[in-house]
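Have a look below at one chain only, the form predicted on its own, in C-alpha cells format.
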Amino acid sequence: MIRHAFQYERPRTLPAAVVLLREAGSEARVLGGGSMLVPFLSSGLDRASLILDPIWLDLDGVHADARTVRIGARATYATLAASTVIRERLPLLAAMVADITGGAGLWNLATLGGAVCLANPSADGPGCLAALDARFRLASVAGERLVPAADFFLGAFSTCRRPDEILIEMVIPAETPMGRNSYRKLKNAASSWPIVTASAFTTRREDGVHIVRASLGAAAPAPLAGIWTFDTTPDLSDASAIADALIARMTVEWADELAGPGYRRAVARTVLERVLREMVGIS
C-alpha cells in the first residue's frame, strides 16, 4: 500500500508527457512495469509526487530496419522473448532475456527500459546493452537526443537521463549479421540478482575484418565494454587479450549485500573468460 498522496497521469501524447515531467521536475517518476517502482513507493523509499504512466504512448513495440533494431521503452521481457526480430537479429539479447530471473508474472510486467533507467549495477540489462552498443533515445520539451551506452550509464543507480526526460526507445545497430555470441552470469541462487554478467559477440565486415564486442556487467558501478578488431577469426589468445583489457578497466568494484568487497573482482575473470571461450568456439 502506498501511504502518500501523489498525482497519477496517463498522457495521450508525447508532448503532453514531457510537459508534465518538466513541471514536476525531480518529483516525477516514469512508470515502466512497476516491478521496482511500486515496491519503492509502498515501502516509503520513494515519495514521488507525480507518477507518469506512458501506457498510451505506443512505446512497447520492437521495430527493425536494414541497419537497426529499435526496442520501445515499455517492451516487456515477455515481448522481447517472443520477438522473431530479437531472436534473428540480436541473438545475444535473446540469450540475456531468456536468462532473466523471475517467472511469468515478472516477465509480463518488467521492462528492459525500466531496468535501464534504474541502472542497478546488479542487473542483466545494462551490461548486455553496452556490449551491443545500444543508444538510448530521450525526449523532453527541448527535443530528443540519442545517447550511447558509454555516456548513458554514469554509475550505480545513476544515468544521464534528466528528470524532465522520458526514455522512448533503445536503438541497437544490427546492420552486420551477428556471429558467435555468448551471455553468462554468476548469481548466489536461482532467484537472486546477478553478481557478475558477461556478454560477447562477433561480426564480420564486408572487408573481412572481424569485430568483437564484449562487456562485463554487475562487477563495477557501470558496465565495462569495448570493441576489438582482428584480421582473422579470433582465437583463444585473442579472447585472453580481451579479458585482460576489460578486467584492467575495473578500477572501481561494485559491492552490495550480494557480494562484499573483493568478491566480484575475484570471480569476474572466470565468468568473462568462459563467455569469451564460447565466443571463439571453445566450450
Contents of the next structure:
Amino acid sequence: MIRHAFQYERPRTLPAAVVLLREAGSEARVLGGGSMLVPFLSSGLDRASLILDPIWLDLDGVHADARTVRIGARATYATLAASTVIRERLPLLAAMVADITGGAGLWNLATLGGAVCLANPSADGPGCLAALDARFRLASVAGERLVPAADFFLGAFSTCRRPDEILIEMVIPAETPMGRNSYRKLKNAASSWPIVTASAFTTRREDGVHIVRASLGAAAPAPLAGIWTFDTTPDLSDASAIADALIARMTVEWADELAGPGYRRAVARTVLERVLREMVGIS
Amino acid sequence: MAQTRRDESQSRPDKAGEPQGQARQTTPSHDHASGRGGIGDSVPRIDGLRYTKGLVRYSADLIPQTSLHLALVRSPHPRARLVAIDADAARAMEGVVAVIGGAEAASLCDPMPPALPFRPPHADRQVIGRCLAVDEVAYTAQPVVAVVAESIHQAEAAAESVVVRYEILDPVLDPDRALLADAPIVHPGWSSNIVAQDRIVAGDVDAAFQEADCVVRGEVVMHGSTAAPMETVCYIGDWDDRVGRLTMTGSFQNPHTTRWQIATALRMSEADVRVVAPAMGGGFGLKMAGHVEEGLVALLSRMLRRPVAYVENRRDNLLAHSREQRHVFEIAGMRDGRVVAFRNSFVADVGIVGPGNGWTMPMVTATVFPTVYDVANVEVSATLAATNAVPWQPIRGYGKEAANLVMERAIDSLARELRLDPALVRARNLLPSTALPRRLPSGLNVDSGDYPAALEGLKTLFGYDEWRARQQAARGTGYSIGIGLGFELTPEGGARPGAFPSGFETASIRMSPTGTVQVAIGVTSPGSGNETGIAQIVAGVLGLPPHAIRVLQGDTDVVPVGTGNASSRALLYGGPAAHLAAEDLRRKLAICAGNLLAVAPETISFADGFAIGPDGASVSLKDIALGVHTDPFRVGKGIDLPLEATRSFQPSNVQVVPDEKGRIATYSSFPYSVHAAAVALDEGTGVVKLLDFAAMHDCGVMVNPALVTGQLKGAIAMGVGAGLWEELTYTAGRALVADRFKTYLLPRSTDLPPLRIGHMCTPSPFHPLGMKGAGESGLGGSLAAVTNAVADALGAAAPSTTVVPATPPRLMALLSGSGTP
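Can you swap the form predicted on its own for the form predicted in complex with its partner chain?
Entire complex below, previous chain first.
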C-alpha cells in the first residue's frame, strides 16, 4: 500500500505544469498510465513528493504531417494500436505495439511515453524508438528541447530528462515510406519482460539509396541503434554486417532477474539476425 | 392434509420421454451419468455463476469497516540475534494503535503447536512456532514486530519506521553444510540439523546392480517453487469481549486444525474459538494450517479488543516455498529395457520447521518409488536438512511430484543409454493390472489401475508416432522438437497417525421442516467446486436435483470436525461420508413415506423430489418433512427424530500398525495419469515452446467429470510452469528476488496449447463408491513430461544432471557448451 502522503496535481496548462515540476524538485513524478509508478509507490520503492498527472494537457493523441508522426506522451498502447497513421506509416512501431502483453487493462492505461521515461532496459519501447530515430520533446520553465534517442537514453533507468522537465511528445521521421521491416522480442515466457529486442527497417531515398535503420534493445543498458546506406537492395551479407556492427557495440551487457550475466550476450546476435533476415526478405 | 398431498402427487410432472418404470427402479447411488445430476454427471458448478459474476465474498471482502490493520516488520537477515527494537517513532505516528515485539507477544501467548508433532526419540523437539521472533531470528522474513493501525497505509508506514538492531549470526543456507558435524544448529535445543531421515529397501539391490547389463546414474536438482494462489493469505481476528470469544475468518484450508492451534497458543478453550473459511481464491496447500500470522492476528485482536485484519501482499505470499530437493539416482536395466534395480538418495532443504507440516513433503517423496513400475530391487534414502530458510509451505503434489519426476527421468535416462524408445521401456516395466493391489516398498498398498492401457491410450490420444515423425522432420531447422512422457502415481487421502485431524471425514445431513436439505461437512473447497460434487452424491441418494442441496463448509461452529482441504479428500472421504448420511436420511424418509402411502418402506423409491410407492402413488419430500415436524406421531412413526443423520467415513486401505519391515501405510488411494508433451527448443536462444500436451488419467469413479478435468488441467498447467519457468530466486543471503509475477513466471494461456485429456476408470476395490482422489494429481506427470521433452530436445547436449526449471538461460548454457547451469 502507498505509505506516504504526496501532492497530486492535474494542471490545466503546460506552463502551470512545468512550474509545478520546478517547484517540486527531484522527487516530482509525471504520471503516465501508472502501470509502473503505482506499484513502485505501493511497495515503498518510490517516495514521490509530487505526482503530476498531465491528463488535461492534451498529450493523448497521434498527429502526423508530411515529414513526421508525433506521438503524445500520454498516448496509450490502445491508442497506438488503433492508429491508422501508425499502422500505415510506421508499421515497425505498429508491430511492436501489437506485441505488448498485459491485456486490455494495461493497453488502455499504459503509455509509450511513460515507458521511455522510465527507461527500463528490459522493455519494448526504447529499442524500437531508437531504430525509428525518434526525438523526444521535453518542456520545462526554461522552454522546450528536442532530444534524439541516442542522447535521450543514457543507461538503465536513466534518461537525459531532468526532474523539472516533462515529456510532451515523441517525434518520428516519416517522410519516406517505410519498406521492409521487422520487430522481434525474445522472452522467457508470455509473462516475461523482453530479454532482447531487435528492430529493423528499410527506406529508399529519392536518389535511390537504400537506408537501413536497426537497433538492438534490452541487451545493453541503453538501446544500440544505427543507420546504414546501400546502393543496392540490402542482402544477407549486408544483414550480417549490420549485426556485426551492432553486436560490436554491445560492450556492456544488461542483466536482470530473468537473465543473468552471459545470457543476453549469448542470444543477442541470434535475435538480431532473425530480424535482419526478415528485413531483407529471407525468413 | 391427506387430500392436499394426493393432489400434489397427481400434479407431479413426469419427464417427457423417460420410461417411468425404469426410472423408479434406478438406485440413485449407482445412478452413473444418468443425466439427473447424480454421480457421473458433469453438473455445472452450483455456485459457478456467483463466482463468474463477482458475487462471491472472499476473506478480504469481509474485513469489517471498524477493523484495525496489521503490518509486519520482517527480518532482513537469515540468522541474527535481536539486540534492540526502537519503535518510539512508529508509536507516535498517526493512526498507530499498537507496536508489539516478540517478548511482549511471548508473555501473552504460547507458540503454536506443530500440526504434526515429532515422535520419539525427538518428541521434545520445539518448532519455531512463536508468532514473533524472540531473542533470535531463524530465517529471512521472519516476523519480528507487529504494527497495528487504523489503516493498512498507516500500519505499513509505521512499520517502515521501526528500527531493529541485529547482531548478525552465521547462517546455515546450504543443506550440505547443515549436515556437517560442525554446522551451527538452526533450531534451538536440537542436537542436529537433520529433521528426519528414511531408508526404504526392497530386494537385493547391490546384487541386481551387479548383474544388470547397464547402469545409468543421474541427478535431479529442483529449485524452489510455490503455489502462487491468486488470492493471497488473509486473516481477520474478531474478539468479542462481552462473551470472551474469538472468531477468525480467513484463508484457512484446515479450519479445525487452526482452531486447535490458535486455542492452544492463546490458552483458550477450543469452544471459544470459531474459525470461518469463506470462499477461497485457490489454496493448493499453501493455506494449510500453521502460518505464525494466524496466531498473531488472533492474539492482537484479543489484546486490542478490536477486529484486526492481515492481508498478505504478493511479495510475502512468494516467501512460501518448497521442493528444494537434490536427488541422485541410479537405474539398472537389461538390454531389452527391463529395469532390475533402482536406487535414489536425496537431500531436501526444508528450511526452518514451523507449526505447519510443509516439511513432511519429502517424507512422502520417499514412499512413492518405484511408482507404476515393476522393479523388484529398490533402495531409497531420504535426508531432510534444516537451514535458515522460511519454513516450507505445502504445495500441490506434496512431494509426490518429485518422486515421479525422478523416476521418469531415470526411465528416460535408461532408454537413452539403451537406445530404446522411452515409451517402449515404460511398456516393458509397467505393472499389469492383474498385479494390483500391490504394496510399494514403502508399504503403501496401491489399489488398482491399468497402466499399460493408459500408456497405449495416451500414445493414440497424443499421436506419439506422428510426433516422432515430426521430430525427425524438424532436424536442422534450428528448432529442436522434444517429446517427453511422464507417468504419475499419486498417493491420495493422507491419513497420517499423529496428525490432526487424520483419517476420517464426517458429514451431517438435515432436512428442514420445509424440505430443504443441508449437508454440513468437515471438508472445504479451495475454489475447486467440490461442494457441487458433494451435492451430486447426496442428490443422487435422495432423488433431488443437485442445486436443491445446500452444502455447508468451513465454519467450525457449524460443521463436524474435519480436515478441510488436503490430499484430494473432499470427495474421496467427504463424498462417502455424505453418501452414508444421505442414505440414513433416505431410510428415515422411506419409513415416513411408507407411513403416508401405507406401503412397506423398502418398496419406496425416490425421484424428482418425491417418494414413490410400488403402485406409483407418491408423496413429495416437502410434505414428508412438514408432516414429520407437525405430525410426528403419525408421519414420523418409527424413526429417530429429527430428519438428521451424521456419519463418518474411514478408509480401509490404510495400515497404521507397522508391518514386518516397520512400515505403515497412510495413503488409501492411488490415482495415476500419464502425460505426453511436445516442445520446440529454440537452439539459438534456449527458449522452449510447448507445442502439444495430452494426458490419460484414472481416478476411478468420477462424480463430476467436468470438474475433474478442470482440476487436472490446472495441475498440468502448474506442472508445466514448475518444469519450465517458475522459480523462486534468492540473493546469496537468501533474500527473495523473484517477488512478483514479473519475476516469478507463471504460465499464461498463450504459453499453453489446448490440453487434451482422456479419462479411464478402474474403480478402487477399497472405496465404497469406487473413487480415488482427484484434484491434486497431474502435476508430477506433467512436470516429468515437459522435463523429459526438454532433455529429448537437447539430445546430446542433455547433461546427466537435470535442473528444474529448465529456463532459457540454463538451456542456452547447455546448448552453447559454456558450462553447467
